[in-house]
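Only one chain is given next, in C-alpha cells, and it is the form predicted alone.
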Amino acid sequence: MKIRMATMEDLEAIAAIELRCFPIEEAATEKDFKERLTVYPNYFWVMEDKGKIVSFVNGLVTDESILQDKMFEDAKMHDENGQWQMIFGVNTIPEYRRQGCAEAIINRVIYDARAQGRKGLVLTCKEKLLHYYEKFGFKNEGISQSTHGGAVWYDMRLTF
C-alpha cells in the first residue's frame, strides 16, 4: 500500500468512495472535491493498493481553531500558513477496513502538520468514533456546534 497526495486524475474515484463512506446527506459532492483539489491539493492523501485508491483524508489549513460547517463549502478559507490542520472526512472502502488503512494514512496527515510546523489537527467525528481518535492523541472538546448532514458531531484536537 502507498499513501501519496491526490490529483486531479483521482476525482471520480474519491467521489464514488465517499458516497460508500458517508450518507448522502453527509458526503461532500464530486464538485466540492473538485474545488477542494483545485485549491489545496497538498492537503489531500489518498492511499492506493495496486494501483486503486481505497482510503482517503482531506482537510484545509486555517487559522481558525474549531472546524466549521461553512469550510467544507469553501475551500478557499484555506490558508496555506494557518495553524490548524483540519480534516474534513477519513474514508476507507469497507472491504480494506479493520487492516490499518485509516490508522496509516492517519499518521501520515500527522506526521505531515507537525513536518509544517501546524499547532496541531482539529476534526468532527461522531460518538462510536470517539475513542478510535483518542489513540492518535485527540481530545474531545465535546459536543460540536456542526449541525452538518443533521448529526451530532463531537469536536476533537490533537495539538503537538
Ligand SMILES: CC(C)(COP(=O)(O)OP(=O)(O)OC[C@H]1O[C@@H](n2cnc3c(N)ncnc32)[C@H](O)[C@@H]1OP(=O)(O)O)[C@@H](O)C(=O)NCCC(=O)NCCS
Contents of the next structure:
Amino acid sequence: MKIRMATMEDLEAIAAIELRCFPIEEAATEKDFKERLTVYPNYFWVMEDKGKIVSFVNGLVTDESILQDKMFEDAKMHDENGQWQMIFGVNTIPEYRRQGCAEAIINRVIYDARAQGRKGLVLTCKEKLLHYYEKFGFKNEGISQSTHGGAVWYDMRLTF
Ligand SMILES: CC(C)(COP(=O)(O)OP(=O)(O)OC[C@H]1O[C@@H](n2cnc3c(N)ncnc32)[C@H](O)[C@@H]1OP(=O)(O)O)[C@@H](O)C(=O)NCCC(=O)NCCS
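Shown: the form predicted alone; wanted: the form predicted together with this ligand:
Time for the whole complex; same chain goes first.
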C-alpha cells in the first residue's frame, strides 16, 4: 500500500469510489473533484494497492475556522497560506475497510498539515463516527450548521 497525491488521471476512479461510499445526496460530483484536482491537487491524498485506489482524503486550506458547506463546491475558497486544513471526504472502498487504510491517510494528512505550519484540522462527521475521529485527537464542538445532504453533522477540530 502506498500513499501519494492524486492527479487528474485519477478523476474517474475517485468519482466512482465516492459514489460507493456516500449516498447520492452527500456525494461530491465528478465536476467537484475536477475542480479540486485543478485548484488543490496537493491536498488530495490517495492510497493505492497494486495500482488501484482503495482509499482517499481531500480538503482545502483556509483561514475560515468553521467548515462551511459551500467549500465542498467552491474549490476557489482554497487559500494556500490558510491556517486550517479542512477534511471533506474520507473514503475507503468496502472491501478494504477495517484494515487501517483511512487511519494511515488521516495520520499522513495530520503529519503534512503540521509540517506546513497549519493551526490544525477541521472536519464534520455524523454521530456514529465521533469516536473514530476522537482517536486522532479531534474534539467535538457540537452540532454543525451544515445541512449537507439533509443529515445532522458535528464540527470536529484537531488543534496542534
Ligand atoms: C469511515 C471509513 C472512511 C473508514 O475507513 P477504514 O479504512 O475502514 O478506516 P480504519 O480501518 O482506519 O478504521 C475503521 C474501523 O476499523 C478498525 N480497524 C482498523 N484496523 C483494523 C484491523 N486490522 N482489524 C480490525 N479492525 C480494524 C478501526 O479501529 C475502526 O474501528 P472503530 O470504528 O471502532 O474505531 C469507511 O468506512 C468509509 O468509507 N465509509 C463511508 C464513507 C464515510 O462515512 N466516510 C466518513 C465521512 S466523515
